[in-house]
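In the form predicted on its own, a lone chain appears below as structure tokens.
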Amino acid sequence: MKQFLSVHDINDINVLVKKALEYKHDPFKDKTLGIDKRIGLLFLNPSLRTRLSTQVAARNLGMESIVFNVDKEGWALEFEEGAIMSGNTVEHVKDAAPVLGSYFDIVCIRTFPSLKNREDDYSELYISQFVKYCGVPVISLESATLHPLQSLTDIITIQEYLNSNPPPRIVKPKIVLTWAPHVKALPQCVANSFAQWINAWGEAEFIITHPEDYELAEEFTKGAIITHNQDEALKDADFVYVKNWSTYYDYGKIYENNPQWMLTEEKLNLTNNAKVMHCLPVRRNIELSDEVLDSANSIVTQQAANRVWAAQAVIAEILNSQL
């Protein structure tokens, strides 16, 4: 693997998830894997689950961890090629960025869409051009439009699931993302990197559904059957995944905030006993209901705690290809 920005930097899903696996039953296995080596992790915005979890699966590899806030720490960064940087940016990334991979075997990168304009978002600018400049292997902490980590968290997480369910064995699941309400508008960063890669996977029968006018980029939901109504994606289904997202065609909007999206226990009613899932934050009683996240059918503590184990096939993987 020499990079980690999508779904297409992978050869085998499944390969990548066992590693991961593994990981978490002997978090020390390859302890020496990174010795001597420095994995940079640069914050374009927040992060908790995120930059803990990296950090905590470079050192279980024996590497050493840099964090660094480049909204809160660093100059002001220019992305755009030819600019005349006149105004409130100090430092190109052309310059920044080769002397970052100077520093570091890895580089992690987190940045965040303005969702005011959604081809400069989808451009996926800011990473792109680390990737370009800074000369060493580029993890995506999250991007603009994807969060690579988080969605192979999910898989982990299912995988792990089903591993150790008792017979009878769920061999193809039902798969449901879901759009809830939220107080302000959120990217399509989860949405989108979960479509890609249950797409990808292609073990699992996959429906997204969400009010009308909250479409995704069909260029991550193509294969998934899309639908407006929520308690009809919901029956019989394995997992539910609950996200909120705004608009994408009139990009970045909320048009709506009806309660009656918020996952309920009564609307779990209507699955196969399903586990539910988020990425975390979570807005208690407005996108997932008390009831729900106590539940015994939240796995939501379990997928976050398996950030860790993404994060450490992922670097090992990268490591492993430097060898």
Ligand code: CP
The other form holds:
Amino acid sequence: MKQFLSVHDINDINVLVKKALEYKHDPFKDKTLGIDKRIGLLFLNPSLRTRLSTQVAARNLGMESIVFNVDKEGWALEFEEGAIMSGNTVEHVKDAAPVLGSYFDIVCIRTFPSLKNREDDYSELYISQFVKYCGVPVISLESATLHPLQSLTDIITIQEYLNSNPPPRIVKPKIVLTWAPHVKALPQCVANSFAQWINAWGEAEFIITHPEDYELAEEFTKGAIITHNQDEALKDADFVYVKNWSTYYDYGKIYENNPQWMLTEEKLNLTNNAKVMHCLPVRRNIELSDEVLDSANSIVTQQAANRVWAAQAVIAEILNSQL
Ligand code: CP
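Right, the form predicted on its own is done; let's see the coordinates for the form predicted together with this ligand.
Every component of the complex follows; first up is the chain already shown.
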């Protein structure tokens, strides 16, 4: 693997999931693979899980990790080619990225969308400029439109549950991605990425449900059943993935925040005793009720814990390709 920006960078999802679950079983089995190597974690936005799980994963492989909060500690970066830098940006990515590439064997970066201009955000300018100029493999820690480490984790968590589930075994799980209310306009990246990975995985019946006008980009959702009827979608679901996103077409807006879309115990009763997933952080009693989050159906902590094994599998793939 030369980079990890989306599902298109891997050959076989099931092989990577298996590798991640092997690391969960035996975290230090490749503890010298990354010895004398360094991984740089660059953040243009806050993080709890992505930052710490990637550091733990690197440590398990014997790598040193260094975190750089670019937004708070670094020079303001310019990403536009040919920019006349007379404004607030101090350093062009064309100059900064090769320096970072000289310090690290792998560069990981988290960017975020502006939610102001869809074309700019969906062009993935920030992360693609790092890929272009840093000269070493790049791992996305979440970009403007996708969150591949999260999505790999999500499939690991689903597969882990399917492996351990007592008979009768679920052969083709029904997975529902449901929109939930939120107080802020959030990116579409987790939902885009989940849809992209579940569609590519191809081993589930996949339904997306959201209010009217919250359509996601078809390039990611193609293959899923899409409905505005949440109750109908939830019927007999085995997994329910709860996530808010802002509007895609009239970009970055909150059109409505109907609390009826919050996942409650009553709605969960429509499902096949579904496992409930969320990438976290979650707004309690806005997106999901306390009773659901604190119930045995919720696997959000297990899901977040699995971030380590996803990151470890991806870093190991890249290190192995450098041997
Ligand atoms: N799910 C996720 O990416 O969490 P953080 O924003 O805390 O890294």
